[in-house]
Each structure stands twice: as C-alpha cells, then as structure tokens.
Partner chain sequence: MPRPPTIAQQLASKQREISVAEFFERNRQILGFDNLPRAMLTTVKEAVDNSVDVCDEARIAPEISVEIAKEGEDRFRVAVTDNGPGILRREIPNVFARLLYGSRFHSNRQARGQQGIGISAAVLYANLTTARPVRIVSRVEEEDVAHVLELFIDTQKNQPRVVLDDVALPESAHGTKVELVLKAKYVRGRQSVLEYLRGTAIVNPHARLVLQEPDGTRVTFERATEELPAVPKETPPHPYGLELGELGSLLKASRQATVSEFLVKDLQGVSARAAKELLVAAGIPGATKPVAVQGDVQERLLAALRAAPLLAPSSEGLSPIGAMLIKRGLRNVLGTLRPDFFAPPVTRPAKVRGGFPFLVEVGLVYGGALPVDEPVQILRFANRVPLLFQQGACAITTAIGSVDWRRYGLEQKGGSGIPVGPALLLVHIASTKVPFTSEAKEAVAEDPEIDRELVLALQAAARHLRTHLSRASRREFAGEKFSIIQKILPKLAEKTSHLVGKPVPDLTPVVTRIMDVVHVETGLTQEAKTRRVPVTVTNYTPRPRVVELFLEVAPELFARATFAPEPDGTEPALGRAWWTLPKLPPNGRSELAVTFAAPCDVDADDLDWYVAGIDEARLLGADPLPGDWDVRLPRTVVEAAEAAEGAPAGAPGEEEVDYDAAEASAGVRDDD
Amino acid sequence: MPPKRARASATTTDAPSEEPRADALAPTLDLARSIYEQLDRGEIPRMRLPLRTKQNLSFQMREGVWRLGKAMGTRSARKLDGAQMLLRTFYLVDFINEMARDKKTSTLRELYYISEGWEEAKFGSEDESNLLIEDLEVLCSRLREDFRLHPEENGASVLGDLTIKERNRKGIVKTINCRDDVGDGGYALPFDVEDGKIEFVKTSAKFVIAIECGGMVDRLAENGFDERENAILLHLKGQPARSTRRFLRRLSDELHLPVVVFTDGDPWSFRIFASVAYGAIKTAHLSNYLATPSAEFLGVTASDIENYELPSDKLSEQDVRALEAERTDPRFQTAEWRSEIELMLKNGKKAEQQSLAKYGLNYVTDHYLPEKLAEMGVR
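Please write out the structure of this chain alone, matching the form predicted on its own.
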C-alpha cells in the first residue's frame, strides 16, 4: 500500500488547519513513545523495520512497479552503531515535530547542517541523513513531505490548459490556469503536490507529454503544440523529482489522462522513462505513490534514429555498459524494449531530441509527434 497521506481541504481561503500535519506526525511520536517505554522497562531499546536491501526488493511484473519484500531488520542499541542510529532517529523526530509546531519546513541539506548541533548524533554525510529519512518514511508509513522536509529544487514546469487551485504559504487558495495565468516558463510545481496543496479543477487536455529537455518544451510551446493537440506539456528537467513523478501519477489517476514520455535516445533517457513508469529501487516503498505504470515511451528510440535518419553520436563505453545492464533490468523485459536495446547496441548510435531539427523547426510538431502519437493510439 502507498503511504497514507494526510488530507486537507483546498476550497477555503482560511489558514490551513494544523490537524492534518498532527495526524501525519502521530506515528513519529508513537515511535518515540515505544522506545521510551522500552527504556522505562529497563530493556535495551530497539526498533524493527523492513530491510531496504537488493535481496528484499522485487519487480512485480503484473503491477509494473518495485516492491519491498517481507524481510525485517532490527536496529538495537546493543551495539554502538545501532545506538547512534537510534539517537539520530530521535533527534530527527524531535526536529520534525519542532518544525510542525513552528510552521516551518526544511530542505534536506538544511537538515544535514542542523545536525551539526546534535553532538554525538550528527550525520557524517548528507547521504546518511537522507537514508534515515527514507527509513522514517517506511517506519511511519508517511512521506517526507509530511515531515516538512524537501529537496533544494522544486519539481517540473507545466504548460497547458490545466486549471488548478494552489494553497500558498499563507494558506490562501489561488486559482491558476497553467497556460493563461503563467509566463513562458509555465507553472512551477512546488515540492508538495498533494491535494491539500494542489487541487485539480478542470482541463480540456487529452494527454500529458512529459519531456526531458527544456529546449524541446520551448519548441512545442512556441509551435502551439499544446493548444493544437490539447496536450499538457511537462518539463521533466532530466531525472524527474519526486514531486514531478507524483504529479504525473495524480494526473493519470484523477484526470484519467494518458501519459507519454519524450526523451533523448540513449540508455540514460530510457532510465528516466523507467523511473516515471515503474519507479526506482531507492523509492520502492513509494511505488504506488510515485510510479505511473500506464505511462508509455514515445521516443526517441533506436528505431527512430534509423527510420528518421537522425544525426547521431557514437555510444560511449559507459553507454554500452548501461545498455548491457538494461538487458537484464526487469523494467525493460518486454519484446519492444529488448528489440530497441539490441538495435541500439548493434548500431552503436544515440541521438538527442533536438536532432529532429534537421528537418526544420516545425518538423517535430508537424510530423514526428503526430505520427508517433497516432501509432500509439493517443492522438
């Protein structure tokens, strides 16, 4: 099951209620209470949580997502490392609840530096603090956004006929159309895109096209592709942020919009698609929340490089190793993906989205995308 998410009304202009946050943070207090009771009984404190190891992960073919298995591990204060991790956990729980009380948020990087004042509990690296936050998500069945923690960067930019209501930092709800009420850069997704923050009002769009490169988003927008094809353009900004992936999942689930992914034609871009459609090992505990299994890969494919005679570059050794790994990656085991990976390895070529400009600035919107979308039954 996806983590439970505290819900808040998005139809009032009053300041947001603190009740949803209190509900979201309740499991952290339950965790602290459990450790306190163990100490009060004179026991060596411990906590159990699912193991997030490769051996305890599996790709569920029917659902098309990564899943955590049932294997559990124990964190105990019996050893120094375990005691330090428990100490860090409760400094983190205290910090999270302090932020909720003071109505503050923190970036992941700020949290790492905050820990410098935690003496023996301070983190040795930002990776350590990030991993502990993920553990807390698993333990409490909540999201780091519920803990008021977020990365430095926000999510994607969105351009198209999608009207939303967004609750701002002051609790005021504003109605925004992602085409008419925004600048050329589109509507910028905040780190929290849940229905307590963003409510979908209406759209005339028939599908969503998630695009890797900003230059290609600009090309489609300048050519009026979103209006002509009734599409929502979403800039992935490379490997998509969690808020981007969650937003796509909500568009798919709540508005029933098909999602197609348009990237460069190389192994790293294939992985961008995989993270959107199937999720990632690192966030397997959030697959039902972040992955959009119905998403389809539009291109650029190895076949496109040949069929459209696109300008290309030679695969590097690193590219080849990545493709070899994708041969055995369970996310790429359909006949179509195996065929495309084998063809790319055989031809030794990769190509960028912008290579379609070989045929002029209108070619991608007048020919390539309409042809590909028609083949997919989306247009």
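Residue numbers count along the first chain shown, from 1. Source: prediction; values computed, not measured. Basically, rigid core = biggest C-alpha set you can superpose within 1.5 Å across the two forms. First, how it differs from the form predicted together with the partner chain.
After superposition on the rigid core, displacement of the C-alpha of residue 136 between the two forms amounts to 2 Å or more. In the core-superposed comparison between the two forms, residue 82 has its Cα shifted by at least 2 Å. Comparing the forms between the two forms on their rigid core, the Cα displacement of residue 110 stays under 2 Å.
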Contents of the next structure:
Amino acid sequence: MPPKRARASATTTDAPSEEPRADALAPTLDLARSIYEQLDRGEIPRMRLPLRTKQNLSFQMREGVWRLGKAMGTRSARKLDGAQMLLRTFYLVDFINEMARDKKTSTLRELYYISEGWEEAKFGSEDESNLLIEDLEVLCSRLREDFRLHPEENGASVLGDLTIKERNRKGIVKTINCRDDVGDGGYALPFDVEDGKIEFVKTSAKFVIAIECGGMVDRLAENGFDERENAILLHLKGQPARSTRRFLRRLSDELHLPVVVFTDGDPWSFRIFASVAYGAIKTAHLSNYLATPSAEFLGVTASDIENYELPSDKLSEQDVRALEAERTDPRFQTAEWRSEIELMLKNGKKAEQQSLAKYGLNYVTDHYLPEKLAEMGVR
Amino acid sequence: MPRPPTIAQQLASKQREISVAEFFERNRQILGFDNLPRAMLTTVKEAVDNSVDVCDEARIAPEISVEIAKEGEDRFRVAVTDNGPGILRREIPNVFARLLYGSRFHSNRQARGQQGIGISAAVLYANLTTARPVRIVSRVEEEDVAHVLELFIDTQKNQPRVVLDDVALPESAHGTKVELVLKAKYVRGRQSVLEYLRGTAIVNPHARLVLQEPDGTRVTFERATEELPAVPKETPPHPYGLELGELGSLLKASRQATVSEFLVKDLQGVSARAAKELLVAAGIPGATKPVAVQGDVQERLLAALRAAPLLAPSSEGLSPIGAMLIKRGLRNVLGTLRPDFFAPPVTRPAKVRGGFPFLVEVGLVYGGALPVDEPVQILRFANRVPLLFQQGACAITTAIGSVDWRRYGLEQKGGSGIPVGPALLLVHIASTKVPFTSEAKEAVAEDPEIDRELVLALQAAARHLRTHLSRASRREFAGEKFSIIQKILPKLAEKTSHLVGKPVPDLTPVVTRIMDVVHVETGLTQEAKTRRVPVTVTNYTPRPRVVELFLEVAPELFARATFAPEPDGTEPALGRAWWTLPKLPPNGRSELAVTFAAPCDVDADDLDWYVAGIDEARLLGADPLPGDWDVRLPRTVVEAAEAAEGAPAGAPGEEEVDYDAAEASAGVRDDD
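One more: the block was the form predicted on its own; return the form predicted together with the partner chain.
Below, the chain from earlier opens the complete complex, with every other chain and molecule after it.
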C-alpha cells in the first residue's frame, strides 16, 4: 500500500548528537538580525517561511517520506496577525536564549503560561504556541528539543521483548526489558528518545505492531500475542506524539524491524497511519526524522469491514468530509489508498478495532492478525 | 279602530332607537375598542393626544402623567393628568360626554386627533362597560378653584348627563385630569401603553411623560428639549381638496360680500386674477353673493376651481419635528441601547396630494444593543402620533419594503420586504389630512405621491447608513494598522535590538510605510455651553504633504460655529469652510478646532471632512473633495495631486502568499 522502500536505510541528517544544543541558538539570533536590519533600512519587516499546507507536501524519493515543498509564504508586519506573530517570535527567541543561559528546560504548556507576561505577544491558545515553535524549527533547521522545549504529553507505552538502556533524570543508566522488567502498563516512553537518552540493546522480536487503542494493546497482551508471535506492541494513544513516532523510526532504522499499524477503520485512523508512515503536515519539515516510511497499514481496512462482516457505524458528516479531504491529500494518492477511501465512501461504514470481538475474545489474535500478517508477508 | 302604523312610521321609530350606544357597538373595531388590551391603549391614547394638542396650542411644555390602577378582574382606573390650559366649566360636558363634538373637526391644519370622536368614545366605553361616570377635574388659570364634574353620556340623545358638579381646591395653576373606570386589560409588549408613550416621547421631545403601571412601576420619559414646536398655522382650505358639500357649507358660512372675494379670502391658492378667470369660465358673475351660489352653479364653480391653475397649498399648516429634534428624541429614548450611529434625520420638503400638503421625515438608528438578526424595528408616526397597529397594511411599511436595503448595508431577502439588521427606522408623515386606511387611524393608506416621498426620504437616510458603515469598516482596518504601529512595532524593534545588542532604530519610515494615509481625526468635547470638535491631521505617509482640508456641515450648525484657526475661506450658505495646513513632514501633525455655541446637538458624524489632491485609499477620517465643490486649489496642492503616486501600502495584491492566512485557511490546526 504505502510507497514501498528497502527497509530503513536513510540516516537522519538533522538528528541531534549527544551534546547537541550548543549551536542551537545562533540561527535564532540571525533571525533577529534580519528583522533589525529591515527596520533600520526603513522596510516593513517580514520573514519568509515554507508553507505548511497539504498543497505544499512533496514526496522525497530518496527518503521515502513526504516533506515540505518549495512554496513560500510571507509573514509581514504589514498585517496585524503577521506583526503579532513576528513579535511573538522574538519574545520566544529571547525566552529560549534566556533558558539556555540558565540551563533550564520548559514544557510547551509552561511556555503558554509564560507568554501571559508578553502583553501584545501573548498566545491566544496553546495551538498558537505550538505552531510558532514549529515555525522556528523550520526557520532554524533545529528541533524544539534544541530550544529546550518539550511537550507535556508522554509518549506511548511499549510491551514486548526489547531491552533498552535509559539514562534517567539522575544520570544513571538503567537497563530495562520492556516485557520482563515492567508492569502490565508496559514501558512508558519519555519525551526524549534520542540516542544519548535511550539505546537499544537487544530484541528477539520479528516485528513491531503499533496499535491505536489501549484496550486492544491489553487484549493482545492478555492473549500472549507478543510472546507467541515475537512482536513488540506499541500503543499509539490516538494521534501519536513526536517521541512515539521518533521511537518507531529508530526501531525501524536501527533494529531493522518491520512496522505494522493496527487502528480503527475510519478516516481519522487513516490519518494516524499517514503521520506515522509518510509524515504529518504540521511536522513535514521533520519527516525524515519522525516518519517511518517502511510502516505498513494492517487494518482495519474498509475491505476488512466487508470481508469479516464486522459490526459497523454509519459514517458521520465529519467522517465524509475527512475522507473527501483525504482524496486530495497527496499522501493518499496510491492505488491502494484510493480504492480504500472510495470503498469506505461507497459503503458509508466505519468500524472499531474492538468490533472483532464479535467472534470472541481470541478471534483477533488467533485469526484476524495471523491472516492479515501472512497476507502482508510479515509473519 | 286605530290605524296600524305605516311602514314609514315603523322605520322612523326604529331609526330613533339607533342610539349612540348602538352606533358604538357597531363600530367598536374602527373606534379601537374591539378587545380589552386595545380598549386600554385607545383610552390612554385619546386622552394623551388631546393633552399634548392643547398644551401645544397654549404654548405650554406638556407634562402629562398616566396612572393606571387595577380595580378588579379586567377592571382598571385610568387617570390622565396634564398641565394644559384647562377647560371652562361650561365646555367640560360637551368635550367629554358628547360624541362628534370638538374644536378641531374642520380646521385645516395638522393636529393629532382629526375628528371629535376620540375622548368621548372612551367615556362612552367606560360608561357602558362599568356603569361608572367619567370624572373630570379641571382648572383654568383665571379661576381660583378647580371644577369637578362626573358625567355619563345619555346614549339615547348623545347628550351629557351631569351627576356631580362641584368645585375643589386646585392642585395646580392650570390643567385637566380625566379619570375613567373601564373594562380592559393591561399588557406589555409591542402594542402597549408603554410603547405608545415611548413613541410619543420620541416625536414630542418637548413633552415630559410619566407612566404609573398597575404594579406600581413608574416610567418617566424626561423632556429632551425646552424648545416648543412651532404651532402650525390654521390655513383656509385649498380648492383641490374640496368636496361639493364642503364648498356649499363654506359658501353659506362666508362673510365675504361677493363670490370673487370668497374665492380669494376664504380659500387658499386662488389669486384675484385666477378668481376672475375661473368665474368667467364657470359663467358666474363675480359680484354674486356667496350664499347665492347654489345647486348647478355650485357644481360649475367647483369644476372651474379644479381646472384652474392655482397656487399649491401652503405647508404652513404642517408641523414637522425637524432633524435636530428627531435626533434628540431618539437619543433621549433609545440612549440605553447605546446605538453606534444616529443618522442625520431626513425632513423632505412639503408636497401636495389633493388639496392637502404633507411631508415625510425619516430617522435611522444603527448598532449598539439593537438585535442583529431580527427585522429592523419600525416606528411609524402620523402627525406626531405613534401608529402601533396594522403595520403590515401601512403604506410606510410598503415603502420600507420596496427599498433595496442590501445596497445600503442591511440584509434583505431578495432585495425587498422588511430588512434585517441592528437598525431602527422612524417614519413620520405630517399632513393636514393623513389618508388613513380606516377611521381607527392605525395605518396610512397607499398613495403614489406619499409613497414617492417616503421612498426618497428612506433612501436618503439609507445613504447616511451606507456612508457610516463604509467609514466604520475603514476605521476598523485603520485600527489594525494603529495597533501595529503603536503597540507592536515599537516592541518588535526593542526586542530585536536587544537580541542583536544595538540601539533601537528610528521607526518613522516604517510607520509611514505601514500606514500610508493622511489621517483626519476628530473628537468631541462638551463644555459648559458649547461643543468643541478638535481635529488632528496627521501625515502618516512617507513624503511631506500640503493638506487642503475642507469642512461641510448643515448651514444652521455652521451659523453657530467658530473656528480656530480661522479658515482660509468659507461659504456659510452651504455650510463650508476650508484651510490650507502648513506643510506636514512624514509623521507630522497639525491641529485645529471647531466650536459650536448652544443650543446644539452636534455629533462628530455631523461634520463631513474632505481633503483635496489625495486619493481615497490614502485618506482616513476624510473623503476626497467631491468634484462639484467649485473651489480654486492652491498650486502646491494641484501639483502634489498630479505627481504620480504608486498604489498605497496595505492594498491587496502582495507579491507572496500571506503565511498566516494560508495556514489558517488550509486548516493545519485540525488536520493530523
């Protein structure tokens, strides 16, 4: 289905090294200099940024992911919105330079509250602060972690025979097996899953199965699916956090494990898969770092709903709109995705992962997954 | 054996039995007593209309109180007290307890009540429904006591029956109190006593009205002006409006010696020459006595009068409210809605239909707490009396619906019908004879002449609205720019300077590039007896400019205005003044002020500002000087105007996509 590529070969160019944050701030000061000079010359200050829109995604053959295209937009002080965003940018730049000096980090949520003191530049919502940080990532070719900013939410949880080393907050390196050393909740990913923080030691697993809902992870664990099939179970928790996607990418790159994605059968789950495999629109500037191009979609597909006669719900108006949007989304332009989307629109049905329980609790692990994995050539 | 009565005798006896009570019963609806809430409203209305009319005639600023108390199930006591001249003792019974008795029945001038059925109908209604007399307490200034009378109407004879005739110590220098007990209902809402008084207060800003509701709530509409309206002159009837019967009674009553004198003196619009010519045409000798003109001759005279080229009826019998007082009345009563805009009211010149002069006035209020998604509120008035019923059947409503309000900034389905939006329309028709659809005087009948005037007046008010809305949207756009240059840009400069460790640069060039307008900013300050409009002209453009500033204001306001500094030229008859300001560098400003002496009710909106030689997109708070101002501009201004200027900044068509707009429209936020 997705654009197939030889398994993980690209090494990430932007990936931070162990003591990476030293030069992170230089590009932010270059931005400030550019605006200062425009003001000094009597020009209306402005900034050019690549547009982060669906229309401006372009497929990178070499990396197998969707990245930002060449279309640029201008943020100018000529308009109130633009002027406000420019001012915010430099409050933010000032703030991260201050944090670097004081050797502090901050969560995105804390940043949102810190902006309370920024008067005109105050963020209207957390969304706005996230978007601005992504802008800064794009402008400076750096990661937000380089700016000492990290998200509030934790990454996903991992369950399966995977041994890792994590350097914890006290600097002590712990060796953890994600099946034997953890409780039923699994190993919880920290927000930083980079090399200096987490190292892979060994695994007997043959593949990774990334799962949308917690209930399904528990079902597979209770049924002993991970041990029986030599699988690593990874809970996506809906639309996956950056650290989750980064972790998947590393599993794929470094351990050469196939990744399959198991979600509900609805348009929103299709998007979850797209952001895992092809890269998300908002973070398309980081796709070669966050996306796992070798990941494959296992289901629930529109055809599964028919073939397995799954209990289904009618598509809502929003569902249909989401499918319509996916029709024009460049990431979904493969023959397989197009026929899936058309089929779902035609049948007007969606189904949850849990609907497989119609045939009993063991059906998913005894029949559905083995059949689907065999079909995909993973098993 | 007595002969049985003839059919004629039978009929005659029946005819006698048709009493006023029966007349009333048959005409309840047109008299305005067909249901209980309406009986309440009609009663109050008749009493208050009379009170305002007599006060106006006596040149007294009306002070009227309406007290309504509940006496039982569907039974109320209504007392209306005025400070009018009072009524002579001998006149009281006839005024209140005899139908079709009144002083204004035949007078040819604008008056609130047009036939004498009003208050006595309310008295009759009260008599019939509660069997209680009307109680009148009235004092005229010349007497030391007030007379107290209680009256019934003798429904057989249409005569007053006095049941109490007393005197009392007066409570005021002069005035009348009418007290009735009637079967009625007290309601609130659109067609209520309160709404009627509110409407009356708007169009009679010289009156003070107090209402005490049955639950004890007191509502007071304070006087908004001490100025009394001019009393309309009583004018002789104009031949174009005469019916044959009326002509006959005028001839009979005439004190003139000859018919030709009658034509010139007892009628209006007939010159001596016209009289001579039309009498020749009708074949009537000019020396004929008026009373002798009868039958055929009368008909010939009327035909000749109608065919003759006469002067138009005089509008001296009309009493328009006037632009200033409409505005003051609306502001006084609607002030709590905090409207954004009181359009300069429109008073059309008087026109004629039939033999009767009429004129149309329109006021428009917009914004504030007026509801956005409801049909606009319509306040209809005829001769300063609110019309609360039959809105759908009224010519005023039809005229409003026939204007395409979409062109003026209101919503309207398909371009006709009552528009929707946060607006209120006041429409007043003044005439010596308003054509009502029925005797209930609730709706104005369709008439092509009146309709034409209504539409013209409404369109004129609507144009003011459009100007206001377009100015408001430009102000909003400019408001954004001011936020940028005043709040954001200085901080952006400070932050980036701090980050690169350099001094803050001079922002003037950037500021003028962002704004790129000449800004005419006006304020309004109220001082003890004056209103002062300070004006600041700022050159927010990147080049130095000589600004030629023009003011236009209503001539009557202009007459009360003083200027600092003195204008370089004026034209008082047109309400115009102009100044050549000293050359303004970028970011430079110049100030002047216009001061209006009392009494005046000036808004910043009443002053129109124009600037010559600068295109519209580069002006804020002023419009380009219209071409029809025949003024000689200084050479410097002409040259500046001719010098080519590029498209102003901030105009659409930026070379690249607006990043933030693209993000928002692409819906990045709700995507994955």
